[in-house]
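Consider the single chain below, provided in structure tokens and representing the form predicted on its own.
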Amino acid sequence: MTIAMWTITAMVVLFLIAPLVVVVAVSFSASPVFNLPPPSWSARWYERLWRLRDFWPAVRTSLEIAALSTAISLVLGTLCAIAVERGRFPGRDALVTFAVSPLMMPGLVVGVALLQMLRQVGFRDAWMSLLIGHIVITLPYVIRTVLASLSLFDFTLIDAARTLGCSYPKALLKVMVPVLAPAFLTSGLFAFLASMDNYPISIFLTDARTKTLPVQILTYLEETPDPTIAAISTGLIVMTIVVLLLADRLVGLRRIAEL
């Protein structure tokens, strides 16, 4: 039964990671088009890579998203994952399947339903819409994560240092902080990835000028499809990697598991 178990296992595991395997393959062909087994090893599409003016742009405007969006999802979804768990009132369970709704819907219903409500309001700021999209999209990470900690949190530690001379705010710094920090942690890195790799809701707020990463690799890949799709998709492949062992030096990926 064990051999079974560890068996399947190895299996499943091999067919998630065989994708990667052939993108990261792909990326270092020197055959112009997606050839397996490539017919030399080559770094030029890497070299390319540098020479592609308009994805660096696409770049920045990933990052700057991604980086502003979590900051905001990490304040608001605290608050909100405060308030559920101390608040007493009805509807909390509604209030709390409402904001991690976006993470059940297609992505696809999400972007046309905030394309429609921004555009309703006169809204029609291409960075700004991606920014508020990104944040309807990273919350949900932060609210699920903060909220599993506050339920082990003992809120009367609050209380002590308030009696000790600290005013709430003060005490929610020094006694609270400190103890969430892995999963203020774990929430921000999940948050920015996901905004990293959004397409779906991306892709209705976009124009011209303004494109994050993932869409502008989809144009590159119906106008000119080579292996630096594949060059580029290696470097979001390190960044995750190089995440998760940030997060298990800071914390623990056993630790990040059980939040």
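For the two forms, the rigid core is made up of the largest set of C-alpha atoms that agree within 1.5 Å on superposition. Note that the coordinates shown come from a computational prediction; the quantities given were computed from them, not determined experimentally. Residue numbers count along the first chain shown, from 1. Compared with the form predicted together with its partner chain:
- Taking 2 Å as the criterion, S151 does not count as shifted between the two forms: its C-alpha moves by less than this amount when the rigid core is aligned.
- In a rigid-core overlay of the protein, A126 has its C-alpha displaced by under 2 Å between the two forms.
- Annotation: Cα of L189 displaced by less than 2 Å between the two forms, core superposition.
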Second form
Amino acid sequence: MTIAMWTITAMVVLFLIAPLVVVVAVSFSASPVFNLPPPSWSARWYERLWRLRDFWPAVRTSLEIAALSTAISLVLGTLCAIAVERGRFPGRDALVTFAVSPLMMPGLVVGVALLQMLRQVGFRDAWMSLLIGHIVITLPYVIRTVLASLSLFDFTLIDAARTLGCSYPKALLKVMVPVLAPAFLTSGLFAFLASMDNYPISIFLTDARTKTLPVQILTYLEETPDPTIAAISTGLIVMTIVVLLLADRLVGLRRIAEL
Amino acid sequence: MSTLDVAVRAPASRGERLDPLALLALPATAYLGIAFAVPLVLLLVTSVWTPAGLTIDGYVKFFSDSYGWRVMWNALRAALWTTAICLVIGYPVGFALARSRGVVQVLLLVALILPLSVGVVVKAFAWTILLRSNGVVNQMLLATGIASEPVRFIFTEAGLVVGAVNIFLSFMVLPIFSVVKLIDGRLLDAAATLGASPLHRFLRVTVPLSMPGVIAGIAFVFSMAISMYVIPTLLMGDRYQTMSTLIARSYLFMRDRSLGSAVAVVLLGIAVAVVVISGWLARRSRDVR
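Switching forms now, from the form predicted on its own to the form predicted together with its partner chain, please provide the structure.
Next comes the full complex, and the chain you just saw is listed first.
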């Protein structure tokens, strides 16, 4: 049985890694069709990507929206987690269920609903709409992770720090923030990546001028399916690897897997 | 606030007043209320309320037509297959991950977390390449002699399910891993001492103890698979409709709001049902312990 388990595991690892390997391989292919292994290697798709300029505004929008929605979520989410963990008020369980529920709801439905409401109140700014929509999906990540981390935090440590002469804010900063730092980091990273990748909400909130990267990628794929997409996908894979390496150095992969 | 403070202040507050700490939850709650809950309620309302008055046209259009049922069955079938296959191959992998140590565990974690973080758009695009008739999958099938001629995968449901399993598998493995690694090995030793065979130990001790992870994994994968949009769009093309693609089409191309909002409400109902049922099952499996 052990042998079967490890055989399946080895095959699953190959299966999971295969798409990423394929994307990187195709991006360095000289051929415009997706032949594998490529007949010869080249960097022409990267040059084309550089020249095209279609993608850069979308990359910029996506980075802006992802960074801002993550930052806002970290502030709102941490405050909410502290209230739930330390506060004594009714309905805290219900509050947590509600705050985390956007993760379990179909993104497309959340997007459609938000679009309809924004149209009804006459709000048409695409960039702001995207930000509003993306916070809905980044906020639950932060609340869930920071809450899990806070529930393990020993609050008497703050009293101890105060007894030893720290002011209350200083005690929070010196004792609580370092303990919560891994939770901030992991939830921030996953929130950021979720926003960068989001398509179902963004598709309803973009307009002709303001597009996020996933929307631009799918539009481009429909018009000209060539390995340029593989080149930009390779860029996204490299970005993810860098982010994960950073997280591993700071937090450790095992803690990331807990989430 | 120290416990001493509480003890001193307790008599002054009547115990009825709201804890001021609750205010810290207000910004996030208000935000999600306005940007998430209110829009969903409005969606429910618009699905039965048009400028012309109360109507259930959208629902009638969706359910009266065999097309609507076919679309729903498409989405359900693909989600069920995806979830079932993820469970069958994800369970042993969750175990392997919990049992492994050192470098092997790190490698396994990388193999699970990296693809999870890369994003659906990139992976779905990769599968359009992998599944081509001259793609890698077919080359492997031909080379190993499993198939004698290229099999058509792209734009077939089998291809869709393979891609979906690949993309959602981590969401099955990680919850199972996080529960399995907490199982106390001494329980299995105790069962062995009492004469339970390996199979019996697995079925009567390990499986029940891993149920919370299994339930969480099934809930995650099913709710994502039933509402997937990017994957069928890229792997199946326009002719194949699921509830998600139908919602997007009714809003973006057909401008048919009543149909779109009705289908959206049906999909929302399914998602809520998954949350409620999995929550109930999780509570029950904890009580059994």
